[in-house]
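Next up is one chain by itself, shown in C-alpha coordinates, the form predicted on its own.
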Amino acid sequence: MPTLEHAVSEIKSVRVQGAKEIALYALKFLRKVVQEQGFEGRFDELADALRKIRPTAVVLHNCIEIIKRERKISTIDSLIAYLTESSEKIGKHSDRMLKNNITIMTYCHSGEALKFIKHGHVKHEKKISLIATVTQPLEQGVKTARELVQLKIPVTLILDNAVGFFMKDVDAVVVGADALRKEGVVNKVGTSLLAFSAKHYHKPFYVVANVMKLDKRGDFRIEERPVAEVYRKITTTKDFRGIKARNPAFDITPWKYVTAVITDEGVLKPSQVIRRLK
(Lines of atoms letter the chains of each structure in order from A and count residues from 1; the text may use other names and numbers.)
(Lines give C-alpha, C1' and ligand atoms only; values in the text may rest on other atoms or scores of the structure.)
Protein backbone atom coordinates (compact mmCIF):
# COMPACT_ATOMS: atom_id res chain seq x y z
CA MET A 1 0.00 0.00 0.00
CA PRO A 2 1.38 3.49 -0.81
CA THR A 3 2.52 5.40 2.25
CA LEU A 4 0.98 8.66 3.40
CA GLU A 5 4.26 10.36 2.54
CA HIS A 6 4.02 9.13 -1.05
CA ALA A 7 0.38 10.20 -1.36
CA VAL A 8 1.21 13.65 0.04
CA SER A 9 4.12 14.01 -2.38
CA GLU A 10 1.98 13.07 -5.39
CA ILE A 11 -0.68 15.66 -4.54
CA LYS A 12 1.61 18.42 -3.28
CA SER A 13 3.88 18.23 -6.33
CA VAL A 14 0.82 18.53 -8.65
CA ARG A 15 1.60 15.19 -10.26
CA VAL A 16 -1.99 14.54 -9.19
CA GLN A 17 -3.87 17.71 -10.09
CA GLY A 18 -7.44 18.97 -10.24
CA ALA A 19 -9.97 18.95 -7.40
CA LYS A 20 -11.80 15.86 -8.62
CA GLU A 21 -8.62 13.94 -9.44
CA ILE A 22 -7.12 14.77 -6.03
CA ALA A 23 -10.28 13.48 -4.35
CA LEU A 24 -10.29 10.26 -6.38
CA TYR A 25 -6.62 9.59 -5.62
CA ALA A 26 -7.09 10.27 -1.90
CA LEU A 27 -10.29 8.20 -1.68
CA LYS A 28 -8.60 5.18 -3.25
CA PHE A 29 -5.72 5.56 -0.80
CA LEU A 30 -8.11 5.84 2.17
CA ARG A 31 -10.08 2.82 0.97
CA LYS A 32 -6.93 0.69 1.17
CA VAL A 33 -6.26 2.06 4.66
CA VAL A 34 -9.77 1.12 5.80
CA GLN A 35 -9.49 -2.33 4.26
CA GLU A 36 -6.39 -3.00 6.33
CA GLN A 37 -7.11 -1.06 9.53
CA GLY A 38 -10.83 -0.28 9.59
CA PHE A 39 -12.26 3.11 10.47
CA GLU A 40 -11.06 2.85 14.06
CA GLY A 41 -7.43 2.95 12.99
CA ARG A 42 -5.80 6.06 11.55
CA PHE A 43 -8.59 6.96 9.15
CA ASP A 44 -9.48 10.34 10.67
CA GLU A 45 -5.83 11.33 11.07
CA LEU A 46 -4.92 10.37 7.50
CA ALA A 47 -8.06 11.87 5.98
CA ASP A 48 -7.43 15.22 7.69
CA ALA A 49 -3.78 15.17 6.63
CA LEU A 50 -4.73 14.58 2.99
CA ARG A 51 -7.32 17.34 2.77
CA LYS A 52 -4.88 19.88 4.22
CA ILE A 53 -2.41 19.38 1.34
CA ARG A 54 -4.44 21.40 -1.20
CA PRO A 55 -6.79 23.33 1.10
CA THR A 56 -8.53 25.39 -1.59
CA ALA A 57 -9.94 22.40 -3.52
CA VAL A 58 -13.20 21.40 -1.84
CA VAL A 59 -14.15 18.03 -3.35
CA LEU A 60 -12.00 15.93 -1.02
CA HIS A 61 -13.23 17.94 1.97
CA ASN A 62 -16.87 17.28 1.05
CA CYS A 63 -16.19 13.59 0.46
CA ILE A 64 -14.45 13.17 3.82
CA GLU A 65 -17.33 14.88 5.62
CA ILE A 66 -19.75 12.39 4.03
CA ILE A 67 -17.55 9.41 4.96
CA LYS A 68 -17.26 10.59 8.56
CA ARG A 69 -21.06 10.56 8.78
CA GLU A 70 -21.40 7.18 7.07
CA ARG A 71 -18.33 5.19 8.02
CA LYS A 72 -18.58 2.35 5.52
CA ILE A 73 -16.39 1.15 2.66
CA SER A 74 -19.53 1.22 0.53
CA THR A 75 -19.70 4.99 1.15
CA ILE A 76 -16.19 5.41 -0.22
CA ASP A 77 -17.08 3.20 -3.19
CA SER A 78 -20.18 5.27 -3.91
CA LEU A 79 -18.17 8.49 -3.88
CA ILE A 80 -15.51 7.03 -6.18
CA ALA A 81 -18.24 5.85 -8.55
CA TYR A 82 -19.96 9.24 -8.43
CA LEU A 83 -16.79 11.18 -9.22
CA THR A 84 -15.84 8.76 -11.98
CA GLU A 85 -19.25 8.98 -13.66
CA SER A 86 -19.91 12.71 -13.15
CA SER A 87 -17.69 13.82 -16.03
CA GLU A 88 -19.66 11.69 -18.48
CA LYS A 89 -22.89 13.32 -17.31
CA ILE A 90 -21.30 16.74 -17.68
CA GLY A 91 -20.06 15.91 -21.17
CA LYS A 92 -23.55 15.22 -22.46
CA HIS A 93 -24.46 18.90 -22.16
CA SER A 94 -21.94 19.76 -24.87
CA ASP A 95 -24.51 18.94 -27.56
CA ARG A 96 -26.66 21.96 -26.79
CA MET A 97 -24.04 24.21 -25.21
CA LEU A 98 -21.45 24.06 -27.99
CA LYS A 99 -22.33 25.15 -31.51
CA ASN A 100 -20.64 23.67 -34.57
CA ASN A 101 -17.44 25.29 -35.88
CA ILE A 102 -16.72 26.78 -32.45
CA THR A 103 -13.46 28.26 -31.20
CA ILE A 104 -12.99 27.79 -27.46
CA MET A 105 -10.45 29.37 -25.15
CA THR A 106 -9.56 27.34 -22.09
CA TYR A 107 -7.16 27.68 -19.18
CA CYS A 108 -4.97 25.35 -17.14
CA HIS A 109 -5.86 21.63 -17.20
CA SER A 110 -9.32 20.62 -16.02
CA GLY A 111 -10.41 17.01 -16.47
CA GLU A 112 -14.06 18.05 -16.42
CA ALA A 113 -13.68 20.94 -18.85
CA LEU A 114 -11.75 18.71 -21.21
CA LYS A 115 -14.35 15.95 -20.94
CA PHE A 116 -17.00 18.51 -21.90
CA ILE A 117 -14.97 19.62 -24.94
CA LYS A 118 -14.00 16.06 -25.95
CA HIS A 119 -17.59 14.88 -25.67
CA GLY A 120 -18.70 17.62 -28.04
CA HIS A 121 -15.98 16.67 -30.52
CA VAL A 122 -16.25 12.88 -30.35
CA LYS A 123 -19.87 12.10 -29.39
CA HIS A 124 -21.65 15.02 -31.06
CA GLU A 125 -19.17 15.50 -33.92
CA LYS A 126 -18.83 19.22 -33.34
CA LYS A 127 -16.04 20.96 -35.22
CA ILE A 128 -14.02 22.53 -32.42
CA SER A 129 -10.78 24.48 -32.38
CA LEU A 130 -9.06 25.45 -29.17
CA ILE A 131 -6.93 28.29 -27.87
CA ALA A 132 -5.06 27.10 -24.78
CA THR A 133 -2.95 29.24 -22.48
CA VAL A 134 0.42 27.94 -21.29
CA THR A 135 -0.74 28.60 -17.70
CA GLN A 136 2.27 29.66 -15.69
CA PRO A 137 4.14 28.76 -13.64
CA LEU A 138 3.65 24.98 -13.98
CA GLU A 139 2.47 25.04 -17.61
CA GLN A 140 -0.60 22.83 -17.13
CA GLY A 141 -2.05 24.34 -20.30
CA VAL A 142 0.61 22.55 -22.33
CA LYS A 143 -0.79 19.27 -21.01
CA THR A 144 -4.25 20.40 -22.17
CA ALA A 145 -2.94 21.20 -25.64
CA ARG A 146 -1.18 17.84 -26.00
CA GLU A 147 -4.23 15.95 -24.81
CA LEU A 148 -6.64 17.59 -27.24
CA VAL A 149 -4.37 17.58 -30.29
CA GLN A 150 -4.25 13.79 -29.97
CA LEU A 151 -7.97 13.86 -30.85
CA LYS A 152 -7.13 15.93 -33.93
CA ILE A 153 -8.65 19.05 -32.41
CA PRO A 154 -6.77 22.09 -33.79
CA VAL A 155 -4.99 23.76 -30.87
CA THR A 156 -3.23 27.11 -30.66
CA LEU A 157 -1.02 27.54 -27.59
CA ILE A 158 -0.60 31.11 -26.31
CA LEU A 159 1.07 32.89 -23.43
CA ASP A 160 -1.17 33.79 -20.51
CA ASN A 161 -0.67 37.49 -21.12
CA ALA A 162 -1.98 37.14 -24.70
CA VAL A 163 -5.52 36.32 -23.53
CA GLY A 164 -6.83 39.80 -24.26
CA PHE A 165 -5.28 39.80 -27.72
CA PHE A 166 -7.00 36.56 -28.76
CA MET A 167 -10.33 36.92 -26.93
CA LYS A 168 -11.98 38.70 -29.86
CA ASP A 169 -11.34 35.60 -32.01
CA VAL A 170 -13.10 33.04 -29.76
CA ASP A 171 -16.74 32.05 -29.47
CA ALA A 172 -16.66 30.98 -25.81
CA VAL A 173 -14.43 30.42 -22.80
CA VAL A 174 -14.60 27.06 -21.00
CA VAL A 175 -12.80 26.53 -17.68
CA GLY A 176 -12.96 24.14 -14.76
CA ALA A 177 -13.27 24.96 -11.07
CA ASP A 178 -11.75 23.87 -7.78
CA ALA A 179 -14.62 25.25 -5.72
CA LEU A 180 -17.92 27.06 -6.20
CA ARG A 181 -18.42 29.59 -3.41
CA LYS A 182 -20.85 32.39 -2.70
CA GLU A 183 -18.06 34.84 -3.58
CA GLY A 184 -17.55 33.26 -6.98
CA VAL A 185 -15.69 30.55 -8.87
CA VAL A 186 -12.38 29.43 -7.39
CA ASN A 187 -9.99 28.24 -10.09
CA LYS A 188 -6.36 28.47 -11.19
CA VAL A 189 -4.99 31.96 -10.63
CA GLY A 190 -5.52 34.01 -13.76
CA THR A 191 -8.98 32.60 -14.48
CA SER A 192 -10.56 35.88 -13.43
CA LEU A 193 -8.55 37.72 -16.10
CA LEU A 194 -10.10 35.49 -18.78
CA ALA A 195 -13.54 36.23 -17.34
CA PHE A 196 -12.95 40.00 -17.35
CA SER A 197 -11.74 39.88 -20.93
CA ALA A 198 -14.64 37.65 -22.02
CA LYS A 199 -17.10 40.12 -20.50
CA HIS A 200 -15.47 43.00 -22.34
CA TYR A 201 -15.76 41.19 -25.69
CA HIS A 202 -19.26 39.82 -24.94
CA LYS A 203 -18.14 36.18 -25.02
CA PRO A 204 -19.90 33.50 -22.93
CA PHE A 205 -17.86 32.27 -19.97
CA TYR A 206 -18.73 28.69 -19.01
CA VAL A 207 -17.57 26.93 -15.84
CA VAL A 208 -17.57 23.12 -15.81
CA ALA A 209 -17.84 21.51 -12.38
CA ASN A 210 -19.60 18.65 -10.59
CA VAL A 211 -21.86 19.59 -7.68
CA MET A 212 -19.42 18.16 -5.13
CA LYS A 213 -17.51 21.39 -5.74
CA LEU A 214 -20.19 23.45 -3.99
CA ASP A 215 -18.24 24.97 -1.11
CA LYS A 216 -20.01 26.07 2.06
CA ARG A 217 -16.91 26.15 4.24
CA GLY A 218 -16.58 29.14 6.50
CA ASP A 219 -12.86 28.52 6.94
CA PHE A 220 -11.43 29.11 3.49
CA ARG A 221 -8.08 30.24 2.20
CA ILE A 222 -6.35 30.53 -1.13
CA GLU A 223 -3.38 28.18 -1.24
CA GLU A 224 -0.02 29.83 -1.88
CA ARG A 225 2.70 27.69 -3.41
CA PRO A 226 6.53 27.93 -3.25
CA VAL A 227 7.93 31.22 -4.55
CA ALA A 228 10.55 29.26 -6.49
CA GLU A 229 7.76 28.48 -8.98
CA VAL A 230 7.46 32.20 -9.79
CA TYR A 231 11.07 32.52 -10.81
CA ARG A 232 13.44 29.62 -10.28
CA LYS A 233 16.51 31.74 -9.61
CA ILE A 234 14.87 33.96 -7.03
CA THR A 235 15.85 31.72 -4.10
CA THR A 236 19.29 30.80 -5.44
CA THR A 237 20.81 34.04 -6.79
CA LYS A 238 22.24 36.69 -4.50
CA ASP A 239 21.09 39.47 -6.84
CA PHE A 240 17.48 38.75 -5.92
CA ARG A 241 17.86 38.98 -2.16
CA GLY A 242 15.34 41.36 -0.65
CA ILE A 243 12.73 40.79 -3.36
CA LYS A 244 9.41 39.57 -2.04
CA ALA A 245 7.59 37.06 -4.24
CA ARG A 246 4.13 35.57 -3.85
CA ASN A 247 2.57 32.65 -5.67
CA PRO A 248 -1.19 32.20 -5.08
CA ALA A 249 -2.43 29.05 -6.80
CA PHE A 250 -6.04 30.23 -7.26
CA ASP A 251 -8.20 33.30 -7.63
CA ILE A 252 -11.94 33.98 -7.40
CA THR A 253 -14.04 35.02 -10.38
CA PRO A 254 -17.17 36.92 -9.25
CA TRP A 255 -20.47 35.40 -10.40
CA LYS A 256 -21.40 38.43 -12.50
CA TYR A 257 -18.76 37.36 -15.02
CA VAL A 258 -20.05 33.76 -15.32
CA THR A 259 -22.59 32.84 -18.01
CA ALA A 260 -23.43 29.34 -16.75
CA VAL A 261 -22.11 26.44 -14.69
CA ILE A 262 -22.27 23.09 -16.46
CA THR A 263 -22.71 20.37 -13.84
CA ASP A 264 -23.59 16.69 -13.65
CA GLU A 265 -27.06 17.78 -12.48
CA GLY A 266 -27.69 20.17 -15.35
CA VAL A 267 -26.72 23.60 -16.62
CA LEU A 268 -27.16 26.12 -13.81
CA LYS A 269 -27.37 29.88 -13.81
CA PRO A 270 -25.08 31.63 -11.32
CA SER A 271 -28.17 32.60 -9.29
CA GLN A 272 -29.13 28.94 -8.98
CA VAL A 273 -25.65 28.03 -7.74
CA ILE A 274 -25.73 30.84 -5.19
CA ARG A 275 -29.10 29.60 -3.85
CA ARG A 276 -27.66 26.13 -3.36
CA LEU A 277 -24.78 27.60 -1.36
CA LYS A 278 -27.03 29.19 1.27
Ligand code: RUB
Second form
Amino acid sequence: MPTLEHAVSEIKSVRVQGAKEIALYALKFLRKVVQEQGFEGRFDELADALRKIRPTAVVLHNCIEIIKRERKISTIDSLIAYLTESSEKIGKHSDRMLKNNITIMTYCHSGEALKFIKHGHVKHEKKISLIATVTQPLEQGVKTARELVQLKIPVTLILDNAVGFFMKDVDAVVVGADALRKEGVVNKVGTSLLAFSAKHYHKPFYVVANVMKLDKRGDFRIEERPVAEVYRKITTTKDFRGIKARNPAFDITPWKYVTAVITDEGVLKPSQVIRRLK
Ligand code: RUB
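Having displayed the form predicted on its own, please output the structure of the form predicted in complex with the named molecule.
Up next: the whole complex, starting with the chain shown before.
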Protein backbone atom coordinates (compact mmCIF):
# COMPACT_ATOMS: atom_id res chain seq x y z
CA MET A 1 0.00 0.00 0.00
CA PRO A 2 1.42 3.47 -0.83
CA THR A 3 2.11 5.61 2.22
CA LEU A 4 -0.15 8.58 2.96
CA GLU A 5 2.78 10.85 2.03
CA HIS A 6 3.04 9.18 -1.40
CA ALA A 7 -0.71 9.40 -2.02
CA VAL A 8 -0.75 13.07 -0.98
CA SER A 9 2.21 13.86 -3.21
CA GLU A 10 0.61 12.12 -6.24
CA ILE A 11 -2.52 14.25 -5.86
CA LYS A 12 -0.82 17.51 -4.85
CA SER A 13 1.63 17.39 -7.75
CA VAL A 14 -1.29 16.83 -10.19
CA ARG A 15 0.29 13.55 -11.39
CA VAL A 16 -3.10 12.14 -10.44
CA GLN A 17 -5.50 14.76 -11.76
CA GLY A 18 -9.11 15.31 -12.82
CA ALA A 19 -11.85 15.20 -10.20
CA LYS A 20 -12.95 11.62 -10.88
CA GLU A 21 -9.44 10.13 -11.03
CA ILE A 22 -8.53 11.91 -7.79
CA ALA A 23 -11.60 10.40 -6.12
CA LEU A 24 -10.91 6.91 -7.48
CA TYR A 25 -7.26 7.03 -6.41
CA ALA A 26 -8.15 8.23 -2.90
CA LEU A 27 -10.99 5.69 -2.52
CA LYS A 28 -8.71 2.81 -3.50
CA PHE A 29 -6.14 4.04 -0.96
CA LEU A 30 -8.82 4.35 1.76
CA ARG A 31 -10.15 0.89 0.94
CA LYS A 32 -6.73 -0.60 1.72
CA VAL A 33 -6.60 1.39 4.96
CA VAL A 34 -9.99 0.00 6.01
CA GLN A 35 -9.03 -3.51 4.93
CA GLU A 36 -5.99 -3.36 7.26
CA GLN A 37 -7.32 -1.32 10.18
CA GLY A 38 -11.12 -1.30 9.92
CA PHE A 39 -13.05 1.94 10.35
CA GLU A 40 -11.84 2.35 13.95
CA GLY A 41 -8.25 2.94 12.80
CA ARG A 42 -7.09 6.08 10.95
CA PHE A 43 -9.86 6.12 8.33
CA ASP A 44 -11.48 9.43 9.36
CA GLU A 45 -8.17 11.23 9.75
CA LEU A 46 -6.82 10.01 6.39
CA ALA A 47 -10.08 10.62 4.54
CA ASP A 48 -10.13 14.22 5.78
CA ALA A 49 -6.47 14.71 4.88
CA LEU A 50 -7.07 13.44 1.34
CA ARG A 51 -10.16 15.51 0.62
CA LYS A 52 -8.43 18.69 1.76
CA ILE A 53 -5.68 18.43 -0.89
CA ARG A 54 -7.93 19.46 -3.81
CA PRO A 55 -10.86 21.00 -1.93
CA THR A 56 -12.80 22.31 -4.94
CA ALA A 57 -13.49 18.91 -6.53
CA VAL A 58 -16.61 17.67 -4.81
CA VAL A 59 -16.71 14.00 -5.86
CA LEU A 60 -14.27 12.78 -3.23
CA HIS A 61 -16.01 14.91 -0.61
CA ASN A 62 -19.43 13.44 -1.50
CA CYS A 63 -18.04 9.89 -1.46
CA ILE A 64 -16.36 10.37 1.93
CA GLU A 65 -19.58 11.76 3.43
CA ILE A 66 -21.45 8.63 2.28
CA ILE A 67 -18.74 6.28 3.59
CA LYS A 68 -18.62 8.08 6.95
CA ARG A 69 -22.38 7.58 7.31
CA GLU A 70 -22.43 3.91 6.32
CA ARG A 71 -18.98 2.75 7.53
CA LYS A 72 -18.93 -0.35 5.31
CA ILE A 73 -16.20 -1.54 2.96
CA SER A 74 -18.95 -2.54 0.51
CA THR A 75 -19.91 1.15 0.29
CA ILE A 76 -16.38 2.00 -0.84
CA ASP A 77 -16.60 -0.81 -3.41
CA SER A 78 -19.94 0.45 -4.73
CA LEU A 79 -18.60 3.98 -5.07
CA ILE A 80 -15.52 2.76 -6.94
CA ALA A 81 -17.79 0.72 -9.23
CA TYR A 82 -20.12 3.69 -9.69
CA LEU A 83 -17.32 6.05 -10.69
CA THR A 84 -15.82 3.48 -13.03
CA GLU A 85 -19.12 2.68 -14.73
CA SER A 86 -20.66 6.16 -14.89
CA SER A 87 -18.44 7.22 -17.81
CA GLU A 88 -19.81 4.37 -19.91
CA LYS A 89 -23.37 5.57 -19.25
CA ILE A 90 -22.38 9.14 -20.11
CA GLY A 91 -20.63 7.97 -23.27
CA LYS A 92 -23.86 6.53 -24.67
CA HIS A 93 -25.27 10.05 -25.08
CA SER A 94 -22.55 10.85 -27.61
CA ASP A 95 -24.60 9.26 -30.39
CA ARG A 96 -27.41 11.78 -29.98
CA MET A 97 -25.37 14.77 -28.83
CA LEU A 98 -22.55 14.71 -31.38
CA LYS A 99 -23.22 15.12 -35.07
CA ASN A 100 -20.93 13.56 -37.64
CA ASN A 101 -17.94 15.57 -38.96
CA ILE A 102 -17.77 17.64 -35.83
CA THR A 103 -15.01 19.91 -34.54
CA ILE A 104 -14.95 19.98 -30.74
CA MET A 105 -12.98 22.35 -28.55
CA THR A 106 -12.05 21.09 -25.11
CA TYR A 107 -10.08 22.43 -22.17
CA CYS A 108 -7.60 20.95 -19.70
CA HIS A 109 -7.84 17.15 -19.18
CA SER A 110 -11.22 15.85 -18.15
CA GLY A 111 -11.48 12.07 -18.07
CA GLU A 112 -15.27 12.29 -18.34
CA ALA A 113 -15.31 14.72 -21.28
CA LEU A 114 -12.73 12.62 -23.10
CA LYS A 115 -14.56 9.37 -22.47
CA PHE A 116 -17.66 10.97 -23.99
CA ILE A 117 -15.74 12.12 -27.08
CA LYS A 118 -13.92 8.77 -27.43
CA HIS A 119 -17.22 6.91 -27.14
CA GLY A 120 -18.62 8.98 -30.03
CA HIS A 121 -15.56 8.21 -32.12
CA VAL A 122 -15.09 4.51 -31.31
CA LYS A 123 -18.62 3.19 -30.66
CA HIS A 124 -20.66 5.45 -32.95
CA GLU A 125 -17.98 6.02 -35.59
CA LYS A 126 -18.42 9.79 -35.57
CA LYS A 127 -15.83 11.74 -37.49
CA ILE A 128 -14.44 14.07 -34.85
CA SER A 129 -11.66 16.67 -34.88
CA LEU A 130 -10.44 18.11 -31.63
CA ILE A 131 -9.07 21.50 -30.72
CA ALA A 132 -7.26 21.19 -27.39
CA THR A 133 -5.91 24.14 -25.43
CA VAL A 134 -2.52 23.75 -23.78
CA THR A 135 -4.04 24.87 -20.43
CA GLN A 136 -1.51 26.91 -18.53
CA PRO A 137 0.31 26.61 -16.25
CA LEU A 138 0.49 22.80 -15.91
CA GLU A 139 -0.34 21.96 -19.53
CA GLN A 140 -2.86 19.19 -18.91
CA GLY A 141 -4.18 19.94 -22.42
CA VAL A 142 -1.08 18.28 -23.86
CA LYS A 143 -2.12 15.08 -22.06
CA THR A 144 -5.56 15.43 -23.67
CA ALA A 145 -4.02 15.90 -27.13
CA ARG A 146 -1.71 12.87 -26.74
CA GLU A 147 -4.54 10.66 -25.52
CA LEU A 148 -6.88 11.44 -28.41
CA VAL A 149 -4.30 11.41 -31.17
CA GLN A 150 -3.56 7.81 -30.16
CA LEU A 151 -7.10 6.99 -31.28
CA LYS A 152 -6.38 8.67 -34.60
CA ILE A 153 -8.62 11.63 -33.79
CA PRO A 154 -7.08 14.67 -35.54
CA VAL A 155 -5.97 17.09 -32.83
CA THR A 156 -4.92 20.72 -33.07
CA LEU A 157 -3.16 22.00 -29.96
CA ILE A 158 -3.56 25.73 -29.37
CA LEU A 159 -2.53 28.27 -26.77
CA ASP A 160 -5.18 29.23 -24.24
CA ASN A 161 -5.28 32.79 -25.54
CA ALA A 162 -6.13 31.51 -29.06
CA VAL A 163 -9.58 30.29 -27.96
CA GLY A 164 -11.35 33.34 -29.40
CA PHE A 165 -9.44 32.99 -32.66
CA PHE A 166 -10.57 29.40 -33.22
CA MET A 167 -14.10 29.51 -31.78
CA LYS A 168 -15.72 30.41 -35.11
CA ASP A 169 -14.42 27.09 -36.58
CA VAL A 170 -15.81 24.98 -33.74
CA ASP A 171 -19.14 23.08 -33.72
CA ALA A 172 -19.30 22.50 -29.97
CA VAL A 173 -17.32 22.99 -26.77
CA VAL A 174 -17.11 19.97 -24.45
CA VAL A 175 -15.56 20.32 -21.01
CA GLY A 176 -15.60 18.45 -17.69
CA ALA A 177 -16.46 19.72 -14.23
CA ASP A 178 -15.07 19.67 -10.74
CA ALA A 179 -18.38 20.68 -9.24
CA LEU A 180 -21.90 21.57 -10.35
CA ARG A 181 -23.04 24.34 -8.04
CA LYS A 182 -25.94 26.76 -7.85
CA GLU A 183 -23.56 29.51 -9.02
CA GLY A 184 -22.55 27.54 -12.11
CA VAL A 185 -20.05 24.98 -13.36
CA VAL A 186 -16.72 24.84 -11.56
CA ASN A 187 -13.88 23.67 -13.80
CA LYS A 188 -10.24 24.47 -14.63
CA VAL A 189 -9.57 28.20 -14.52
CA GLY A 190 -10.18 29.63 -17.98
CA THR A 191 -13.18 27.41 -18.75
CA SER A 192 -15.48 30.42 -18.38
CA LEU A 193 -13.60 32.18 -21.19
CA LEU A 194 -14.44 29.32 -23.57
CA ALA A 195 -18.07 29.64 -22.50
CA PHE A 196 -18.18 33.40 -23.08
CA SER A 197 -16.58 32.98 -26.48
CA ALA A 198 -18.91 30.09 -27.41
CA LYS A 199 -21.93 32.23 -26.53
CA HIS A 200 -20.65 35.04 -28.74
CA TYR A 201 -20.33 32.68 -31.73
CA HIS A 202 -23.61 30.81 -30.94
CA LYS A 203 -21.84 27.50 -30.32
CA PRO A 204 -23.20 24.91 -27.87
CA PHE A 205 -21.29 24.58 -24.60
CA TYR A 206 -21.61 21.09 -23.11
CA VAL A 207 -20.44 19.99 -19.67
CA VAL A 208 -19.81 16.29 -19.05
CA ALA A 209 -20.10 15.22 -15.41
CA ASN A 210 -21.41 12.37 -13.28
CA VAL A 211 -24.08 13.26 -10.73
CA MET A 212 -21.69 12.82 -7.79
CA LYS A 213 -20.41 16.22 -8.89
CA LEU A 214 -23.60 17.92 -7.71
CA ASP A 215 -22.24 20.21 -5.02
CA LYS A 216 -24.56 21.24 -2.19
CA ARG A 217 -21.76 22.46 0.08
CA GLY A 218 -22.47 25.91 1.47
CA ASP A 219 -18.84 26.31 2.40
CA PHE A 220 -16.97 26.35 -0.89
CA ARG A 221 -13.40 27.28 -1.69
CA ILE A 222 -11.65 27.71 -5.04
CA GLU A 223 -8.25 26.12 -4.63
CA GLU A 224 -5.30 28.47 -5.10
CA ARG A 225 -2.12 26.74 -6.21
CA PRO A 226 1.48 27.88 -5.66
CA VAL A 227 2.17 31.25 -7.29
CA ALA A 228 5.48 29.89 -8.58
CA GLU A 229 3.38 28.15 -11.28
CA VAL A 230 2.43 31.59 -12.63
CA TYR A 231 5.90 32.95 -13.16
CA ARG A 232 8.11 29.88 -13.46
CA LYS A 233 8.53 30.28 -17.22
CA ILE A 234 8.61 34.03 -17.38
CA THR A 235 11.30 35.18 -15.05
CA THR A 236 13.25 34.28 -11.96
CA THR A 237 11.74 34.63 -8.50
CA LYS A 238 14.15 37.52 -7.88
CA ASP A 239 12.85 39.54 -10.85
CA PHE A 240 9.33 38.98 -9.61
CA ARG A 241 9.93 40.71 -6.25
CA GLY A 242 7.26 43.30 -5.40
CA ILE A 243 4.76 41.87 -7.90
CA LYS A 244 1.77 40.03 -6.53
CA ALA A 245 0.77 36.80 -8.26
CA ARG A 246 -2.47 34.81 -7.92
CA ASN A 247 -3.07 31.27 -9.13
CA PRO A 248 -6.67 30.06 -8.74
CA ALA A 249 -6.99 26.54 -10.14
CA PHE A 250 -10.68 26.78 -11.09
CA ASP A 251 -13.33 29.26 -12.13
CA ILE A 252 -17.12 29.28 -12.29
CA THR A 253 -19.06 29.39 -15.54
CA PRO A 254 -22.54 30.83 -14.85
CA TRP A 255 -25.41 28.59 -15.93
CA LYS A 256 -26.65 31.00 -18.61
CA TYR A 257 -23.60 30.06 -20.71
CA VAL A 258 -24.20 26.30 -20.46
CA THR A 259 -26.25 24.49 -23.10
CA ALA A 260 -26.54 21.13 -21.31
CA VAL A 261 -24.90 18.90 -18.74
CA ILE A 262 -24.35 15.35 -19.98
CA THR A 263 -24.59 13.02 -16.98
CA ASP A 264 -24.96 9.32 -16.21
CA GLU A 265 -28.60 10.09 -15.37
CA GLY A 266 -29.37 11.76 -18.68
CA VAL A 267 -28.78 15.02 -20.49
CA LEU A 268 -29.87 17.80 -18.14
CA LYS A 269 -30.78 21.41 -18.84
CA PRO A 270 -29.15 23.94 -16.48
CA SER A 271 -32.57 24.53 -14.85
CA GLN A 272 -32.84 20.78 -14.09
CA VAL A 273 -29.38 20.77 -12.51
CA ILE A 274 -30.25 23.79 -10.37
CA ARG A 275 -33.45 22.06 -9.23
CA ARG A 276 -31.44 19.00 -8.15
CA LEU A 277 -29.20 21.21 -6.06
CA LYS A 278 -32.03 22.42 -3.82
C1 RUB B 1 -8.79 19.09 -14.09
C2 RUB B 1 -10.11 19.67 -14.51
C3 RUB B 1 -11.10 18.71 -15.10
C4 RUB B 1 -12.12 18.32 -14.01
C5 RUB B 1 -12.99 17.17 -14.47
O6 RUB B 1 -8.07 19.97 -13.25
O7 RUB B 1 -10.42 20.83 -14.31
O8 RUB B 1 -11.78 19.30 -16.18
O9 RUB B 1 -11.44 17.93 -12.83
O10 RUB B 1 -12.18 16.04 -14.67
P11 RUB B 1 -6.73 19.42 -12.55
P12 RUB B 1 -12.80 14.58 -14.73
O13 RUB B 1 -5.82 18.94 -13.63
O14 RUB B 1 -6.20 20.61 -11.81
O15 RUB B 1 -7.13 18.30 -11.61
O16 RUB B 1 -13.78 14.60 -15.86
O17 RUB B 1 -11.61 13.68 -15.02
O18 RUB B 1 -13.45 14.28 -13.43
